[in-house]
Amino acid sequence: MTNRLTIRQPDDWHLHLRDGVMMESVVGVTAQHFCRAIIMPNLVPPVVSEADARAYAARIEQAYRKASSSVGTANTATFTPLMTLYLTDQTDPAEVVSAYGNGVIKAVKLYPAGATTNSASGVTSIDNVMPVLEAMAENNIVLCIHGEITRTSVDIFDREKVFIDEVLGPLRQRLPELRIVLEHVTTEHGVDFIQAQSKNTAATITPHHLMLNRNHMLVGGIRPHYYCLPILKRAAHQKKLVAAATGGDPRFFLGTDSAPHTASTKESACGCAGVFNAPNTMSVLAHVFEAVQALDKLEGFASEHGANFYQLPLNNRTMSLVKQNTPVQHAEQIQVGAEHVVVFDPGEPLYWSVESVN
């Protein structure tokens, strides 16, 4: 029985960080565990300009420093923010050529317009924003995808399935050589969509998504803090998506799509959408693959299918992780300001841990 796993240092191809005092309290979660994480734009205002993404990586680094030293680790010295910029229907061309080829992103964030949390600015359309991704094609810059239908005529469990048959198919077959990132996959149909694909196509998967269903969050209560977008799906996808995210496929990376809110902004009449999972994704991740006996295929999915997908060098360092004999005790909360956030909570007890990074 292995009770021990070396790995390469993982990176986060999904990360949202928010701004102020939560992005203070929560960057240096992140930073003790992963090396680089693709940094969501949706702040209000959203991050659209070379100038926004240069601001906000510079407060960034900023925080995680400051994170770094008032725990006394050096974890954090590596972690590199990856930066985006949010796709609006204003987009201009030049503007994200520019970004990318001055190195100040690695992709653009295409969220339909109000699909999940600080998407109001979101793309109307799909032709309002073409002459964007033919750049983009041209320039070999990835687009990150949010796929779900936004018309209010769609059920909220099929979203992500009309998007692919009415959006994200056919921009595939017109632009070919664009990169697409389907961020957060969740369906049956979505893991077969990324399988057909030929090139240019991959998807990331969450540790919320590989752990629960439907059923977790409505059955014998509504759990808020399981609320998310995409919206947890039927058993029949989860049981899809852990065999996508075990079987080795350099289609599928880690994207946790950790979400931090307060837990007053849960925990309310209309609660917010997001699952805030950086502390425990890594503890989550092994349980998952030593489940299917898929061990061996976890630095594929955590540490090398995404660089290599982003054309980037994998990491250096390696991750050491080791399997106990009682569960491990998470934090249940982290502090922010005069408020909390609530920890994504497996409804399972974890064995495996993150004993250190080196």
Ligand code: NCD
Second form
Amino acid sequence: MTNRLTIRQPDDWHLHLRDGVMMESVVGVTAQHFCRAIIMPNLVPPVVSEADARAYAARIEQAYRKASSSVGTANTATFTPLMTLYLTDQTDPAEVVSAYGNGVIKAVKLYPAGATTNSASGVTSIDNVMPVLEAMAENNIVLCIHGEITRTSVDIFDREKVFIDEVLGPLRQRLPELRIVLEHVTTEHGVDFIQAQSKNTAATITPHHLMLNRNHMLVGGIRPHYYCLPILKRAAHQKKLVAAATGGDPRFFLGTDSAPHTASTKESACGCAGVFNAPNTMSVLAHVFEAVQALDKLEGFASEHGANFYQLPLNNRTMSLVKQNTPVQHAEQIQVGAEHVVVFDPGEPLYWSVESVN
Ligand code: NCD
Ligand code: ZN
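What would you give as the form predicted together with N-carbamoyl-L-aspartate, now that the form predicted on its own is on the page?
After this comes the whole thing, all chains and molecules, with the earlier chain placed first.
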């Protein structure tokens, strides 16, 4: 029986670090395991300019240094935030090209207006951003998409499919050279769409969508800490995602979508969407991959496919994971000032844990 696994150090291709005291509380957890992360720009106000992205990167760096020094970690690994800009109807193509050319950003994020947390300034119609997308295609800049339609008449469980049919499919045809990542794919339809493309199209997958389906969230009581967007789907979709993640296809890679909200804002009559999974992502992934006898595919999914798609070098460090006979105890929450954030509960005992990063 395999009880130890060493892989190239992973990266997180979709991460919410927030800002201020929240960021100071969560950044260290990601930096402990991941070498790099694509940082989502949905702050309030959003990260829309090169100057915003520069300033946010500097705050992340500062928070990361503070976090490392406060735990007195001997781990000298560095953490590199890969910044993104938040696309709006007003985004100037020149701003995006300059931010990318100056090495400040690695991608641009498209939120349909109103689709998710802090997306009010998002895009109202693809036509409004075509000049930006054309400039991105010309300059080889990756577009990350939150793929959900926001029309109120569309059922929340169908929003990814309708977005693909109405927006992503046509965009894919209109701009074949644009490199697109469909973020946090959650449906069979989404996986099929990615696999049907001949080039320039990939998707991230979250640990929680691999581990859970909507029954986990809704049967026997409603579990607000499982509420995220795109919402958990039925078990058949979960199965398809597991097959995509564990199948070795380079078009699928890890994006945790770790999205911390304080417990009080989630355990509410109108709770926020987001799962905070950064602390146990690697344990969850090893569990999921082992369950389908695909531990040999974990390195590709977590540590190689994303870097290759983003055309970035692979990490040199390695991560060792070990499997114990008894369940791993992860902290159930982390403190954020006077409040706390609840850590993702995978719903099953986990036996794998990260032993070291070297
Ligand atoms: C994210 C957040 O809280 O910022 N929430 C979530 O449920 N995933 C936003 C997002 O990625 O949709
Ligand atoms: Zn997200």
